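Below, in structure tokens: the form predicted alone, a single chain.
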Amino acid sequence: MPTPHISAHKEDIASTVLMPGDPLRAKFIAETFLKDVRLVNQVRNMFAYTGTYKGKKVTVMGSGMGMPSIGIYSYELYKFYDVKNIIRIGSCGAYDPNLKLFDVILVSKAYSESSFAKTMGVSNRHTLPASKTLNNKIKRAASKLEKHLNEGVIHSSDVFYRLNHEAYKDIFRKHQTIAVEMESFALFSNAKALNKKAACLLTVSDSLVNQEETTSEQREKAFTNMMEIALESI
């Protein structure tokens, strides 16, 4: 049965969903890698596609930007569509000077100042882990494809534009967060709340250390290493 934000029928959504932030990245993944693809949601232009990858049914759906947005979509997928696994495949900004543009990160834990988990009633902690089961599958997939993964803790921030541009240095030092994005903490909170599995793969799109950055077109279409690892892991 459709929800206020997803028009797909229950059978239209696979048990594993790959979730980029950008709905146009979802479209690119579906058209590039999947067979027998169908558009199953376009409410608010938050595209969702279901098809097969090497014979395995999979859905790719955008989440939008920020914890409130992925919080809504991931909750509805878990709760009302019986989705078992969600793998976020997003972009991030590097805090660690050793990270380069296009490096792929497997998130072990997400740290956040956000009250999302507390408000959900699942945890008072500000650090939540990814699913070890999914992470192990992702690591095996990367090894099979001979693609390098950087694994570590990331910062899930509520704020994209900080007035204090140097604030990241204290967060990097205090919490050992190697990069920043804006969604994983909410995804991990919902997975914990509903006894589901969640993981997160990120591609470095910019660096707060040296101010390098990718283009919007590259963020949509050039993060193929991350996409292939996520697809192979299913």
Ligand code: HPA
Contents of the next structure:
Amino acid sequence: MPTPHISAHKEDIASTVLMPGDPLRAKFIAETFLKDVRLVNQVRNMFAYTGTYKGKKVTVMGSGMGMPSIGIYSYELYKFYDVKNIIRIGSCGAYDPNLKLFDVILVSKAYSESSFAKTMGVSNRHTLPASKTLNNKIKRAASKLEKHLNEGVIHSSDVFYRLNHEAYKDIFRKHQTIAVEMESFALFSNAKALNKKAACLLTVSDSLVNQEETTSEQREKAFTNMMEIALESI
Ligand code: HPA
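What would you give as the form predicted in complex with this ligand, now that the form predicted alone is on the page?
Let us now look at the entire complex, which starts with that chain.
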């Protein structure tokens, strides 16, 4: 039952999907953590792999960068593949000076200037929550693995490169957003529109406060804490 952007058969996609932004990170997770793995989508190289983790069927699929991209893939997964839960596992830039590189954040709510929710007709609000049910499962998984989670509101931005670097300070102050990424608000909009569940775990890959950064290779491989928490939560 292919869609315009996913060629997998319906039964090839699990009811829970983990979504990193980068399709190569999906490949890394599948090859590192899953058993009986099959590549089930490669349209536009947006790889999706389905396998098992501790006996549970799970799909790991790239979302691409930005709200339009995750908006398309998450909508098709929820609507046409009967996916019930999507857990985004991504990277973010820290707004909060207390966050360090590689800290893991559990998103409670996503704030965005984006018109995504309004345009799709789901909400006029600019802040949308993650699923409480999924977040509770993720918190239980993290405490079982004795891994620390920073819970907070994040900023889903449409813009990565800003002319005014200092503009983040106003958003941090006004909306108490501890970090910035570019996808959660669209994912949470789709979950709300289609009565599904969505959550988001983020690893700090850079800081707007002190301009620290990680390499793309570190980003691909070093986010294992977040991956293990997400997998354990299913
Ligand atoms: N801005 C937006 N998205 C991001 C960032 C950032 O600094 N880092 C990782 N994802």
